[in-house]
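Heads up, the chain below is alone and in the form predicted on its own; it's given as structure tokens.
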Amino acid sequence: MVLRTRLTELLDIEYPIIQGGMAWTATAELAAAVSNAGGLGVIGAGHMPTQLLREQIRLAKELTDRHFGVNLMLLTPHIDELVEMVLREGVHVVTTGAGNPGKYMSAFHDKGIKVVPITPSIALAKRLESIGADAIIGEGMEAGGHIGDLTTMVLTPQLADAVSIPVVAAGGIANGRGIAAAFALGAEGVQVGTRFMCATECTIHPDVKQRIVKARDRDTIVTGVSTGHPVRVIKNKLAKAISELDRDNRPEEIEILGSGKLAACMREGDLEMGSIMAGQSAAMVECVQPAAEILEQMVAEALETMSRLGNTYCTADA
């Protein structure tokens, strides 16, 4: 038994597992490691300067001869520059968030780049399919970072019914049982972020990795709701301060307080006043280990789970 789906064929990868394109976290080193292990590694562009993203893409090409992607945040002020550079440098896949990639779709496809947008809703997914998206990542509110209103459990089957292109489930998936569940809901692949934060090759501060490993089931919180852009993080002093501003409906102050805090966490290891963007699945991450081991364990558990469920609940007629 192997995990082969339309997504693996579309992206030419061994396993239907996409590594989340997390800003300040998903660097070339992590993306290359995931791709080398059979998944799709993704560099998180975030608000990177254009030259820095170019360097990251070129470094990834040195570290792997397999396909990898770039995640582009469409609200980035210099997004047009980033898109032009990605088109020149060439990658296999672009995942997009925070907007509609329609204005760039033809240019990406002309260069043979697959476009896989992230969506938190059914209406946007239908729109994205109509303008040429190659697949859809449906991200539930269990995910870390910016989130929508629907859970992965509810969003995934509705997306599978609403569009004809492959659906990738994201949010709350950190092991093979999560993959099996996503497949049962109609997905043909998964996107995994938080668990890959604890990959050996991930370059975030070691203290952040240890905080994720120590996380318990209720250690994350959604902050910044009053800004209209809620964010899931692990609880700390910053999260408490933002929650208090949320209660008083002071979004402008939240924006000021939160500026630069993600980098302070991931690069400098500030666990109190840094933004520890991680999903609810942090409680299921048990250790720091190489990306290849993470993929091998997830795939093996997914196959074992699906086989066990079939044997348990499917019986031949007497």
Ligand code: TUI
Given for the second form:
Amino acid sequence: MVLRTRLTELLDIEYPIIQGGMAWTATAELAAAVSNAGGLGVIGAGHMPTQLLREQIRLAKELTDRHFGVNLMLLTPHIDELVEMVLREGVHVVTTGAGNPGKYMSAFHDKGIKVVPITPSIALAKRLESIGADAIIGEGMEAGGHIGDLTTMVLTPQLADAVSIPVVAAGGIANGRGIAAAFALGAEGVQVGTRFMCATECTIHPDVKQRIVKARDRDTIVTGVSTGHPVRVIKNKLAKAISELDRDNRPEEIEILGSGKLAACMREGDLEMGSIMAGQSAAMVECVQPAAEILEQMVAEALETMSRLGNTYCTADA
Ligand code: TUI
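In place of the form predicted on its own, the structure of the form predicted together with the named molecule is requested.
In what comes next, the whole complex appears, and the chain from above leads the way.
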């Protein structure tokens, strides 16, 4: 199967599919499995201690000979230390979230590291292109975790018009029809998070995977709006408590209540008081399966969809 774009050339990967760099979720095992299967695997640094991220990078290098990336969450207090370590260890790609990676751009480029920031808006994308971003991930509010306020449907085409670098669509994409739709909107790649949470190689607690498989269309909610950092999660007791604090505009209490809850969910499987960060596409994830199978199914379905649409709507006769 061949699905080549400027993104596959830029990152030297087989398929234009980037795995979301989800904190406490996207470990070296998942990243290596995705890279081995032809996508771009990404280790999610989140708030990881520097030493642990170093070990994760080294483990990924043992598990795959292919290119992989690290996602840096720019809100983390020790971000400068993480960047320095990533520069020393060397990885092929850095994706960034929750901020502007401008101050690190030239340091990454000097080491030959491609920089692919995540943006929720057009203005930030233009700024990032002007300072040398290699590609841009536009993340719509269908995504899980920390989100902006535009949908993938409106963000992607505006990004494709606004910048010349490759655009990667993220948020709400869990199957090949999603890839075909993203391509129709002008993207040259997709980032997929939630579906890869249900990869066999993903090391999160099995109960979380089953919760995602079970999820229905309206099972997620956006919490923490009053903190300035809205987060999409699957509804549970914690989400309800945070929503109530949001309603009463008590952001400080949300920060306290939310602390450590992502780890409680992903590592310990606390489905009641853990933060089940997942996107709306959870409703479209049907089973737990190997990362290679996810990639193969998605690519096959994308090709089939694009060909079917061409055959259905584009007839040669007058
Ligand atoms: O970063 C994510 N998703 C995340 S990060 C995360 S950990 C966290 N925990 C508590 C509060 C906040 C984060 C869980 N999920 N996705 C990429 C993303 N980046 N979404 C939105 C943004 C973003 C937002 C503002 C990127 C840039 C930005 O720029 C602001 C500026 O500096 O102009």
